[in-house]
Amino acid sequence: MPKLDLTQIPWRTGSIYPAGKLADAVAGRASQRLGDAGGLTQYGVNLVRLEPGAQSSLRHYHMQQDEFAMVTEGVLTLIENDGETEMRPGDCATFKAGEANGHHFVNRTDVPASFLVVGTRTETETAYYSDIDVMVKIGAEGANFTRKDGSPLTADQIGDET
């Protein structure tokens, strides 16, 4: 079993969200793709770091992919349909595919915090964003963001001023 050298795995910032207010929502988030670095293909493993005030994603849920998350450093607030839960190192959460329980993590502290997330990899995926009229379909051609009914996003939804 090869040991990963975390100092050699780059931190990635940004997201797959369209540029504008959707992408801006995750400013202060960075991740290391540990599973990719180890050559894993059946599931993804990422270490996600949130700066103070940052959030992991827009609140969402997946139709085909399970997710498992464990806080590794600091204190994060898990926000889901049923409310908020403070999570500390060692605390875990699971999100079953197809359950409409929108979730994300927010760092409400004044120090960085991290969590490990493990998720199923599927050829296609559909995810819905609980607090906004947005869905994403992911396939071989990449991510396609639309309104939940499949119609195009409007400039005000994206926040694109151009």
The other form holds:
Number of protein chains: 2
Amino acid sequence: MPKLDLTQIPWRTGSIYPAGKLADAVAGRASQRLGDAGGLTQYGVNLVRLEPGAQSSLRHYHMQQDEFAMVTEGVLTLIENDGETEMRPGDCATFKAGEANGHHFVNRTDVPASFLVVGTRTETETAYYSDIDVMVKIGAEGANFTRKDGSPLTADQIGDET
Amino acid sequence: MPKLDLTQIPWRTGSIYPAGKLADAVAGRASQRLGDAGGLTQYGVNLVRLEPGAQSSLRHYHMQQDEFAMVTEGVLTLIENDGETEMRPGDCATFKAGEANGHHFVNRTDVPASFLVVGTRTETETAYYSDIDVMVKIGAEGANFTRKDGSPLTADQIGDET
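Write the structure block of the form predicted in complex with a further copy of the same chain for the protein whose form predicted alone appears above.
Now the full complex is given, and it begins with the chain already shown.
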């Protein structure tokens, strides 16, 4: 049956970010892996739901993977290099691989908001975080978060501030 | 600006089908190439609008390209090997590359209906049409429609019936 039963696809929370401040930054985010549920392998398609105050990710851009997003519910604020843009259901945005324009969505309303996001699957990937000195390389061994010069993240980058 | 201005993206009609009965089968279909408008190259993302009575394509499946669809407006009927399924805004379907399950959407209502569709871009592609003796090979030279044994389409397949 090609039609997906969305009620049977688990909502995932958490992230690949190192535990601590980075992982805490995406509290209130949950997503369903729609493409995976349907057996697709060439790109990921996720439905991402943000609770009030939550953000989709730390602001970042991908080097190899094209991204496409469409808001499906509520109102989201897209934040990227050129500023902020309010987006409503049906509004779409594209993030071409390799363009150094870090982006993320933030839910500044008091009700949940959701978007559909598509991203190419590649064997390896590098992404850069725009507002912090962090990059990630993803490969067969998983995700390796470092500073942009390749050195390890420091305690103040991953720990809490107490 | 990553947000797309949908009012500026042209609506395309017509198809790659040979003129005649095959092309006439998708009258009432129009689409916006959202991914192309945003410079994406790794997959296509189109918003397809079907007038009452129109269909998205002749029922077919792809050999190399994963497909994903989400209904965004109105009510559409998904027709595939296992029968018919009504789909409403937010409903999603996946069509994994190489699975011999021909599919298309038909608008059986009296108001327009739309869906978002994603398909991988590959240098070559082969698709088979489930209800007719037609296949297509797509490559650098364009689309070549033939019978499934590779022989040319016959006049009765492409002409009108008068």
